[in-house]
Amino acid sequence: MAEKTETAKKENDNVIFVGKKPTMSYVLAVITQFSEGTKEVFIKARGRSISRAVDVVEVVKNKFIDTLKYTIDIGTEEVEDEGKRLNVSTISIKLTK
């Protein structure tokens, strides 16, 4: 069973989630995971953090990987907040050198 664990974990390694911290905290861990010899990594956020999704692309393309490629992916989740159902739009974001 520990070796799922470990397949499980090392197939989310190159997945971060964009949520509300500064946007260089998740730079840096993108800048990390290529660092690390990965070769695509996905950023991904929903509702207002897409727009930190897109600035973390941004500065990693323009400051830190010129060769940088991307393909973005958009959708719609529906969630559901205090009985009432809610569409939240999300952004995946995949990153290869």
Second form
Number of protein chains: 2
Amino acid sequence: MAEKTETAKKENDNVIFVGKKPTMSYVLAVITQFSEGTKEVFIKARGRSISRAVDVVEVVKNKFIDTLKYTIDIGTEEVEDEGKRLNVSTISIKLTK
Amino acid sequence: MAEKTETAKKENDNVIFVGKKPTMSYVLAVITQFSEGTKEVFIKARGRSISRAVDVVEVVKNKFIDTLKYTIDIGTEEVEDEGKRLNVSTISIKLTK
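Now that the form predicted alone has been shown, please provide the structure of the form predicted in complex with a further copy of the same chain.
Complete assembly follows, chain above in first position.
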């Protein structure tokens, strides 16, 4: 059981959800992942945070890892806000060194 | 000379710059382009408008053209704001039916 939890943790570790913190917090998280030997890091964001997710990738690429490769996928999620159903755009960016 | 201007116009016609207008304005522009027979439409945005550019693609795909294919590229541009040089993220999304 303990092993299973550990596996689940490892699977989620390489996903960074970009929200409202400063861009550099997420940049640091990406750099940390790669320096720990992670091969693929996923950056995910939705709504207004999508712009910041792109900023994170650009800063990592331009200032830290110039060999960075990325694949971008976009989508739509339904969220509920005060009883109303809203569609919100999402982005998922796969990063490899 | 008149012909040259016409060619230049045609080349730019399939690029839609997403800014601060409502999402549906840009959705309409994309639909119009495709209905006029354009094979590839490019959506470009920078900074905070990147999120809206993604919204535009998602609305076009989910509500109008379900066979829509896209390729996303991101980058950085340098802009000058009150004499200061700032880096701003950019997105370019190539759409095909």
